[in-house]
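As structure tokens, one chain now follows by itself in the form predicted on its own.
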Amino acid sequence: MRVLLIGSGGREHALAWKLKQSKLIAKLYTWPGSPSIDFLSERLSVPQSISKSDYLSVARVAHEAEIDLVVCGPETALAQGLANIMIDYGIPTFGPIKEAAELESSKAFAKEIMREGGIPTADFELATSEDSCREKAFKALQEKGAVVLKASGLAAGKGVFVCRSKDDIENGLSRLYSPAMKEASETVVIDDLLVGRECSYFALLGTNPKSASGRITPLGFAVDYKRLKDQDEGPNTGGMGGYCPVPWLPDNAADLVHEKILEPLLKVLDKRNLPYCGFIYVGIMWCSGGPRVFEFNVRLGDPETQSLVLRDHLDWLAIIADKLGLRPYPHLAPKIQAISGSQRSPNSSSGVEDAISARKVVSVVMASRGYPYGEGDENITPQTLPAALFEAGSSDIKVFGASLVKEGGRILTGKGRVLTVTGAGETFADARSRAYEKVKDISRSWTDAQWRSDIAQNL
């Protein structure tokens, strides 16, 4: 199959690495791509004059390039209707249509879906102005001792504020209604604070009723670290590292997620005639009474994807093709059947599991000095990174690149989250050791990098 991967970040680098291993891949294209992804794929020949949000032009070029399948990485493209446009051009796309992508682009919509499906989540209110948000938040704080403010729209993982005081609320409001986030905060969700341990569940959802693996294929649980600094201090970020699987969950954790969350979700979407074919990311607070959802994302997480791709030996492209009902090659059906009949492991559901279920994976993000607000980045001299970091490497250690620039044949660090260093091993100690040894090696030359030192520590 000729596959086009949409995206340019560390998540897409990890996806490209995973798709490239498929027995079904003939050629992998990416757009807009990145210097790290270039080692695994060819960039789609889209004219440079075309903007990164001109998906209609991208669809035309993809059609001319005889692309068999599009896999979308980032949520923004889906929220802007990438899947709708590709489908109009007759190109099967793994990523939900715009209307279903509102599960992420509108937290208010997601809350309505959860309420309709009886999916366990926090009680909530909605506010459509700063004054209304302040009034409702202060009232919730007084009655319940804490409140969570969330921008309903897309905010790159920076639109959530846990507030335990009036000062916290005022700080959250100043961020939510700042020029940078004002559009995402046209509606704000005011949530009760859930008490428990946070984790995420990932799966591939399909619309094909004859799918060999069913409509839900699990990829498993993972945990990421949102705060910038050790011991969960500092501002929220897009994620500073993570690990999988999740050893502190009960043995029936995935079964509960399927029964209480994913199956009711699909029923509501079917009832609303919103076909969903793509990745799903369920943000979960595991409480004393079991899982409660605090968000849905319509794509994989970053940096969780960088962990997930190293954990299993599944053929993700074969599963994606099956979810879309594509059977272009004779060996696809038996491949899917083999996957569907493979072994189960702790926290896994629906009979789909990898061949190395005991494998542990740890990812550590290396970010620029001023992340997450960019303060001080303008004073950083870009660091040259060796190309060897982004080549195939071993199955136990990978470096996935995100914010990178290519200049005169050199690969330079950019701003924000630049690298995700991922290690795998038989134990979490093994995985951590591999990841952090690589981080320290890279930091000898990239002295402006910052990272957390406590990822997957004391699980």
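Next up, the form predicted in complex with ligand AMP, please; the one we just looked at was the form predicted on its own.
We keep it simple here and write out only the one chain, dropping partners and molecules.
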């Protein structure tokens, strides 16, 4: 199969690595791509003058390049209708259409779906003006002692405010209704505070009723560290590292997620005639009564994906092709069915830990000095990273690149989250020491890097 992967981050580098290992891959293309993904694929030859959100032009080029299948990494492309456009060009796409991607791009929509499906989440109200939001938030604070204000639209992780006082609410309102966030805050979700421990669950969802792998293929749980500094101090980031699986969850955790969240979700989407083919990322607060959803994302996590790909031995491309039904490619169908069907039992989460490798995986993000303020410190000096860092690696240790710049033949560090160093092992201690040894090694030549030193410590 000729596959096009959309995206350019560390998550997409990990996805490219995983797709490249498939028995079904003939050629991997990427767009917009990155210097590290270039080691695994060819960039789709979209003219340089084309803007990054001109998906119509990308679809036209993909069609000319005879792409069989598109896999989309980032949510923004999906929210802007990438899948709809590709499908119009007859190219099967793994990633939901715009209308279903609203599960992430509209928290109000996600809440409505959860309410309809009886999916456990925080009780909530909606507000469509600053005044009504204030009034409802003050009332909730008085009655419940705490309240969470969330911009309904995409806000790049900056739209959630946990409030325990009237001052917190006023601070949240001034940010939510500031010019930068006004559009995302056209509707604000006023949530009850969930108390518990955070984790995420990942799966592949499909619409094909004849799928050999069923409609849900689990990838399992992972945990992300959102704060910049050790012991969860410092500002919020896109994620500074993480681990999978999650040892502190009960044994039946995956079954509960399937039964209470994913199966009802598919039921509501079916009822609304919203086909969903793509990754799903469930943000969960594990409370005393079990899992409660605080968000759905229509993609995989970054850096969670970098951990998941080292743990999971399945052929993701075969599963993706099977989930899509791939009707236009009958010559591949028997092969796809054979590979994906033999991998994991249909619609079952039981035995997730048997089916998914028993290995433990730890990912550590190395970021530029200055991250996450703006795009990072303007004065950082780019440093050269050896190409071997990305070419080499094994299924025990891999370095995934995100913010990198190619200059001449050299690969230079950029601004923001630059690398994810991922180690796997039989125990978390093994996985940690592999990852941190490599981090230390890299930091000898990249002296400006910052990273957390407590990822997966004391689990």
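Small disclaimer: the values here were computed from a predicted structure and weren't measured. So that the term is clear: the rigid core is the largest set of C-alpha atoms that superpose within 1.5 Å between two forms. Numbering follows the first chain given and starts at 1.
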request  = Answer yes if the CA of residue 165 moves 2 Å or more between these two forms after aligning the rigid core, and no otherwise.
outcome  = yes
ask   = Once everything's superposed on the core, is residue 139 shifted 2 Å or more at the Cα between these two forms?
value = yes
ask   = Honestly, after the rigid core fit, is residue 128 moving at least 2 Å at Cα between these two forms?
value = yes
remark   = Between-form comparison on the rigid core puts the Cα shift of residue 174 between these two forms, in Å, at 4.9
inquiry  = Could you tell me the distance the CA of residue 148 travels between these two forms after a rigid core superposition, in angstrom?
reply    = 2.4
